[in-house]
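Only one chain is included here, represented as structure tokens and corresponding to the form predicted on its own.
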Amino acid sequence: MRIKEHPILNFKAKDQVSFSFNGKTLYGVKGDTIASALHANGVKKLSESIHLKRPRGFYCAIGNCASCNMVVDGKPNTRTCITPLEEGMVVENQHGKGRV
């Protein structure tokens, strides 16, 4: 899911970053946001609507909506589209409003 080759652009190799998503180890690259790393790993559903439980994915990518809210390192309502990925992060799907 990540562009590795392009006819006119060159992509420099970046350091790999490991993180946990719902108990599974995944990998992103340095400079990814959590949402972009999940997307590159094939994860399309980031959250679900509160009442009807409809899937929500990568939408605005600038932190204005709540489609990417997840629990990150125990903190609910983290906007993963603007949160930089860090080594060892624990990311989990959020259910409901995410209140602790």
Second form
Amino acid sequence: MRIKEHPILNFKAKDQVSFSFNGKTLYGVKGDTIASALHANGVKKLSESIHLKRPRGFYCAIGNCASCNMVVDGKPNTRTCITPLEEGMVVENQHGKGRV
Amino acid sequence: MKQREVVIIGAGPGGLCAAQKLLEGGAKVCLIDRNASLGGQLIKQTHKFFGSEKQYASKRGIDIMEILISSLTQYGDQLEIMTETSVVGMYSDKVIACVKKDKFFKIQAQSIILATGASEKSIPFENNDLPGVYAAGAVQTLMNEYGVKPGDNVLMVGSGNIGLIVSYQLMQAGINVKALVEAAPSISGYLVHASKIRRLGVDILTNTSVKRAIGSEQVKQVEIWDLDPTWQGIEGSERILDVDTICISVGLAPLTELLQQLGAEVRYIKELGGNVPVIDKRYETTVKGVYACGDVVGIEEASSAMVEGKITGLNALEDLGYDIRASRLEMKALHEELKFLRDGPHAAKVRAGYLKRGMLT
Ligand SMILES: Cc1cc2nc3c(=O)[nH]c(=O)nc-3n(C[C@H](O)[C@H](O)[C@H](O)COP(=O)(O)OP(=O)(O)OC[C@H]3O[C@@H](n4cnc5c(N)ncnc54)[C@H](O)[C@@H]3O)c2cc1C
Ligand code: FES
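Return one more block: the form predicted together with the partner chain, after the form predicted on its own shown previously.
Below, the chain from earlier opens the complete complex, with every other chain and molecule after it.
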């Protein structure tokens, strides 16, 4: 779900960045955050509420609400909306509070 | 621990303009932002700005951002920029705790300028936590910064300027805006923005709100209903719209938590967005050497954030012992400029807020 045509902005084709999400290989582009790359792949559920396990997506996209927390390269509670996507990153849905 | 002369937290229009004045005056500046790029809210604003000529009115937010950032590049080592760095704590002795990736470190600052901006509010309704319910600014970031569509069919909630502008920008990105609901009896943003989206066929429904979002893993539909004059939903008026995105634009709240940690006084002023720092005319908080500017002192606009940033920067410079006599006239003009920006009917709320603050001259 990438925007192809826009009257003001110019979204040029950018280099692909591959990463793994829950064990599957997905592709984002250079300049993406983890959350934007997932969203472009149709993945909206990023985390779960701690007690009732309700699905959560991003909400603020400025690193302020923790709704987008995921496990990235083994590190829990990574705010994926402000974390730039990097080649080979291992991204997983987070269950519970996460342990370090 | 790192020692720094001035630390500015937040690199939106407020923080960038404060930095500019401090650098011009010869101070060493450390500019921190949790985002990967500078610019704050401006980074996603593809529309032309209102405001005054001096504050780049009729230029697009993204272009103003370029101007502000490029004016800082000439300063070399005098300016240290830390991006992807979140400030997570502040202490009364002006020690700032930061996290960058998985590194934690502290900075001892002589002066601190807080320009952290604001966060978007939400409203209560059933299933408002489902993926697909997003803040309007977040949708704007996703579209305009990353080029990703939030969904295909959107319900916009809130008719302030942000709701109206983001609706238009959604359409520019080829996304269908099914309707815009507003709980109040009238549209709260500028009429020009409202007419623009009306002309493109978007229904603006006043006295209407969201009853619930429908879906299990993500939003599939939304149920809206009419509100009576006391803002209670009217049974029997419910109707369902097929949308995959509910965009919430119901106002912003200043990000003052860090100031509170440090012991600076805050006060609830509804018209300015909620808890705001107690400041004097020099934009200094109740803690000496700690200043605040931009949306964090009261929800306003980029234009006023820029002017406040400059005023704050000059005052911080003076308190650090730099000679700012040459800037007296400039300071006066900046205060005049703020007055001008806060004039007129659209700024009535801000004026009411500043009246409560005792800062309206
Ligand atoms: C859709 C929309 C349309 C708008 N249209 C206009 C317009 O036409 N004209 C106009 O004048 N204004 C407009 N505005 C308002 C304007 O964008 C804001 O008032 C302005 O950006 C506020 O500037 P600021 O510097 O205070 O904060 P921001 O721009 O919000 O910047 C704050 C910065 O602080 C950083 N930060 C926050 N907390 C931390 C932390 N703990 N650690 C590190 N960094 C942190 C953030 O990452 C951010 O970069 C609009 C806003 C929106 C959302
Ligand atoms: S969406 Fe709010 S922190 Fe990432």
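Worth saying up front: this structure is predicted, and the values here are computed from it rather than measured. For the two forms, the rigid core is made up of the largest set of C-alpha atoms that agree within 1.5 Å on superposition. Positions refer to the first chain, counted from 1.
Chemist: Taking the rigid core as reference, does the Cα of Asn10 move 2 Å or more between these two forms?
Modeler: Passes the 2 Å threshold, so yes.
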